[in-house]
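In structure tokens, one chain follows: the form predicted alone.
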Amino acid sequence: MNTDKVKELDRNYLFQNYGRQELCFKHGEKEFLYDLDDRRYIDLVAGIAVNSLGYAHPAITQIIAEQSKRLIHVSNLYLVKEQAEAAAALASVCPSPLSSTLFVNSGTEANEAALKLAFKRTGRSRVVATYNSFHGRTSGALSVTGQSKYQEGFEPLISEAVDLIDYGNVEQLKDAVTKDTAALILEPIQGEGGVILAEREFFRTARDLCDERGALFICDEVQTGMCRTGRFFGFQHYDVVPDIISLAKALGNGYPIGAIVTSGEIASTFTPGAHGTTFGGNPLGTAIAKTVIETMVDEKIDAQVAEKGSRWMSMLHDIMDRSEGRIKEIRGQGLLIGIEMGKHAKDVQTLALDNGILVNVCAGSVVRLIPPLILSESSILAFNDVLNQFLE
């Protein structure tokens, strides 16, 4: 089947709710994707920060094959061995007291579960979130997403229990967290918002205020978690430990899975019947998640990412210095990098595609680099060449 036939089927039988590029891939290996005509692309999108161990990683393909022959799904009405093992693996890479996991199917579901847990735990009525954030598209997660473009047309579903502040604004944060606040939800880096970082003081203040005023601190690690920033979790760069973290994306390396992790005490708030999911924590998904965690630990992916990211950022800053102002800023941590290009971001994306490199544009003006974490030096240099080519 060729691309034109896929386009026809897409047009005739699918919702047209995605702004798709006219590309279709048939297989991948490491950080490379191959289209239906066998053209190879360097993938610096990774399924939007999902395929962190790349494509066809032998440990992942092996566990999928083995587990799918044994057991793919069984209800949460029963004990699930793979689920318990994955939770133990996750606890082993989380700082204390984060030790209890609830598995779900996506990042949106993880944030929904985190919010429900916070409201039930505290009995309070409000939540603090930030402008320019992104937490998901179901009603609760959408309500705390501080970008109106995602909410337009869905206003009846949007909660009015949300207090929005500017990301990184300490004084607004101090005013917003009150005795009525059930939770404060923050991204360690605003990924969809344009790769925006906060100062350490903002996160330290967030932790202190939640302790002082009895609110729960939720860190949305859906994009930043699982070694993306050079640490296992983004919050570790700020020397704080939140009360609840939400995970997804890289946790399954392409298999749909999400999770929240919290302390045993907070987890006890959810008693049987309080929250649940049919598919969350199924044997196949959690066997994959356990393998992802073990592989990241064994291969020291966090340290690799810290080194690669630091080196790549240095190279990009050198290019920016020669850009005569066309590159406005380089931002990021680890292998979550944003290149602020203003109106030229889409032009860079097009030129990269012409050279067989896939990049993502977010927030309208930022070239976002979120590649597989196993990215090779040659692929880094190939993108740098394209960026230099654009500037020339």
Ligand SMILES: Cc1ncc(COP(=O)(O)O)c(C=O)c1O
Second form
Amino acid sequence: MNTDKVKELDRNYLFQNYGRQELCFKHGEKEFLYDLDDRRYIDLVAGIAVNSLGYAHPAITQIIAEQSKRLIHVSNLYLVKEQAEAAAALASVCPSPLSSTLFVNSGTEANEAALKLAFKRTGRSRVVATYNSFHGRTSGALSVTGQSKYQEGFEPLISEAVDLIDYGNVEQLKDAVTKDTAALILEPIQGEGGVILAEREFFRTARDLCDERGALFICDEVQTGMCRTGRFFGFQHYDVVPDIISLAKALGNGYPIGAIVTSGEIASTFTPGAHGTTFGGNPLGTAIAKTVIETMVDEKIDAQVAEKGSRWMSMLHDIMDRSEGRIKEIRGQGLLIGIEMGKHAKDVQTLALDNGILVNVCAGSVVRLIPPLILSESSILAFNDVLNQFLE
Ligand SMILES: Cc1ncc(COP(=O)(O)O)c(C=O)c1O
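Beyond the form predicted alone, can we have the form predicted together with the ligand?
Below: every chain and molecule of the assembly, starting with the one above.
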């Protein structure tokens, strides 16, 4: 089957709710994807920060093959060995007191569970969130997503219970978190919003205010977690420990799985029957998650990302310095990098594609680089060449 045939089937039989590029991939290896005509692409998108260990990582393909022969699904009516082992592995990479995990199936569901947990734990119903955030598409997660473009047409949400503040604004934060606040939800870096960073003071104040006023501090690590920023979790850059973290994306390296991690004490709020999912924590997904965590620890992916990311950022800054203002800003941490290109972001994406490189454009003007974390130096240099070519 060729790409045109796939396009025809897509048009005829699928919801047209995605603005898809006309590319169709057959297989992948490391940071490379191959289309139906066997053309090779350097993938700097990684399924939107998902395929962090790259395509066809031997440890991942092996566990999928072995576990799928043993047991894929059994339900949470029974003890699940792989789920318990994956939770133990997660606890081993989380700082204390984050030690109890609830597995779900996506980032949205993780945030939904985090919010419900905070409501039940505190007996309060207000949430503080930030403009320009992204937390998911279900009613609860969408309500704390501070971008009206995602909410329009889907009201009423629970937006009346959400107090939005500017990301990074310490004064607004101080006013917004009150004794009525159940939770404050923050991304360590706003990913979908355009790779926006906040100062350490913002996160330190968030932690102090939540302690003082009895609110729970949720860090949405769906995009920043699992070594993406050069630490295992994004919050670790700010010397704070949140009450709840939500995870998904790279946790399954492509297999859909999400999780929230919190303290044993907060976790005890969800008594049997309080929350649940049929598929969440199934043996296949959790066997994969455990393997992802162990592989990341064994291969010291966090340190590798910190090193690669800072080297790439400094190369990109050199290119920006020579860009005569056409590159407006380079932002990011580790291998979550945003290049602020103004109206030229799509042009860079097109030129990259002409050169066999996939990049993502977010927030309209930002070329976002969220590659597999195992990418090679030559792929980094290939993208830099494209950027130089664009500026020429
Ligand atoms: C920070 C953040 N939270 C939540 C989500 C939603 O995750 P999912 O698409 O797995 O539901 C995303 C997805 O991009 C995200 O970046």
